[in-house]
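Just one chain follows, in the form predicted alone, and it is written as structure tokens.
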Amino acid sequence: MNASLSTVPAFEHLSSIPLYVPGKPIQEVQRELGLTRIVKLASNENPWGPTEAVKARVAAVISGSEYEGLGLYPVSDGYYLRKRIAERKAVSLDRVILGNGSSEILEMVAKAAFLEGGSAVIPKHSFAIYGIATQTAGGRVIESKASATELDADDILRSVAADTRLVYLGHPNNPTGLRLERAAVERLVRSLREDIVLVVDQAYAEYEDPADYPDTASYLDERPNLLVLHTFSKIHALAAMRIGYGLGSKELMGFLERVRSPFNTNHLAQVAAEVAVQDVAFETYSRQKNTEARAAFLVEAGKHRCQLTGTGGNFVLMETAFPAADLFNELLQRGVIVRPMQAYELPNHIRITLGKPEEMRAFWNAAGPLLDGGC
């Protein structure tokens, strides 16, 4: 038999959607390039935990007791995770949702969504899940104006169709590190038609600041068809154990729910996370040390006459006067990993983590030399 599954229209409509390329992996780099000190600043991890409050609950699964072993299922629906982030954002909790990472939940909300067709509504230069959701749903996505340098929420507005039945706000945005200021988060909340669910993606929403940081959770009474999005892959540190949370009414939770496979998160992850949630003391310090690296980033990165995106998040957007790739692929030679933009339509930018003081100067150490002629 020579017939090929892209023949099939399922499979011809995949084909066409782009595969979600992750940051390389300290093993990979190892294995191709025979280096033994990397320095990974590629995928937007936070370099100072899990903590040893978090290490010693796993430790104690992973030893076993009557109720947790690694032979048993975990709670399906994640109940005491869910009580704890609860209490942590004051609502019932009926309203929160696990997801295996935040990503599990994007893709949960298009599946419910686009049973039947329907569009989505995404401003560009967002994070790649969001279109990648939307297309394996069987939805189309309706790209609205952004750039590099700014969101513009009204451009979101008008580029609402007719079987528009999403709309996607990374907020702050990855990777531009950009945010709407409260007025314009309000005119989404306010203006969007009723039948439509507005996600908002808070990933990063841990690295604000709390004083003046629009968080869009304040509006979940009022408007129903909000869905609100928050990972413990970034400030928490949980990056390895994919979990992540969304908060939104009861009724868009419970369709939610029909679209959830049983177990979604493992056991380990989940008490890994009831400990981390509840660690304001390691967020704060979390923040603290990511406005110190920015701080000095933009010190070194003055010096190479760099221009930086948004002031969201635990990265940095820089343009270069060159290709990113191969800024990406002389940095790689040198032990250093960062991300990229081209596949987000920005040839000459480079996502830069974070991280802590060695890891930069690491940086700057291998990109100083390239950039001597400036960015």
Ligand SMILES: Cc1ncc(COP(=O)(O)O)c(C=O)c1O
The other form holds:
Amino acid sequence: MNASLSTVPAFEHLSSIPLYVPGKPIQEVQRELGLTRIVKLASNENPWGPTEAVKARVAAVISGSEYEGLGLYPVSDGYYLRKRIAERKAVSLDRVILGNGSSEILEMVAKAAFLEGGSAVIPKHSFAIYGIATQTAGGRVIESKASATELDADDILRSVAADTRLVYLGHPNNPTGLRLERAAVERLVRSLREDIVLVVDQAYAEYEDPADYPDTASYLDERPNLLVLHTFSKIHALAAMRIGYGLGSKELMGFLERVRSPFNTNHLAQVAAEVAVQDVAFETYSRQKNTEARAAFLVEAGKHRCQLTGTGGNFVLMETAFPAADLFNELLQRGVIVRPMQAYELPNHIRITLGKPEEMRAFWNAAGPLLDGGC
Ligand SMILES: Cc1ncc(COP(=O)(O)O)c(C=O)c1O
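Requested next: the structure of the form predicted in complex with the named molecule (the form predicted alone having been shown above).
Expanding to the full complex; the earlier chain stays at the top.
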């Protein structure tokens, strides 16, 4: 039988769904281009960790003990990590759920919501997984208005349809680095129809100044249909471990529990995150380093008359007067991996993760001569 599987009813609805394209791994660039010195500034990882304490805890598990060798299943619901997260976030344990990365929780909530169809409102230029999770679960995407320089809470509210089940908001948003002012956050939380689940993805929230960041977790008691997501992949520097968490009402968590795969987070990830979530000093240090890297980047970008948008996250979004894919390819040849943004309908933007000073020097050494005529 030679028939294409794209016409098989089991799969045909998937053909039009975009594939997620991750940042290029270092090993792939080594393999493809034969380069040895490579700097990766493509996936918004934190170069300053993980800490020695996290590594020691993981090493202890690998060495094995009566209760936690690699041969044993992990605690399925991650009780001990959830307990630590609950303490840190001052919520009860039954309001915390874990995912294999926060991406998995984005998928869980979509799987729960779109069992019988429906739509999700997603601002333009949002993290790709919101749309992919919606569509692969059988939902329809309604794109609300947003640009590289503006997020619009009122347009999110206006875009809601009768069959809308979820609204996703990246806060701050990847790749634009934008977030809403507190008043707009409140409008959204309080005016959105009560039967719609508001999913606020706070993957980069820890990079914000805690004094003026409108953390939507503060509305959890007000809105039972609110899901606030965090990840250990960014400021906690555990991207390889694949672990994230969601905060919500006890009832909402109960529904997500029904679509969660048993043992969805592994034991090494759980213990690493247990140590990481308690380490406020490392978070503060990483935020400070990120602020310094952003300030230094702005100075260099100014020399080349390059425009940056947004201020959030551990990355910058830079506009180019020419297709950014060209710059991406030139940089790749020079051993610097960044992220072109065509897939986000931003063909003249590249996103650059803020790395260590030596990594940023490598970026400007490669990019500087290419941008001599301006961005
Ligand atoms: C906005 C946003 N949300 C979620 C994630 C996914 O994080 P995780 O590694 O926890 O799946 C990312 C990763 O880049 C992100 O940018």
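This is a predicted model, so every value here is computed, not measured. Residue numbers count along the first chain shown, from 1. What we label the rigid core is the largest C-alpha set whose atoms superpose within 1.5 Å from one form to the other.
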Exercise for review: Take the rigid core as the frame of reference and indicate whether the C-alpha of Ala10 shifts by 2 Å or more between the two forms.
Suggested key: yes
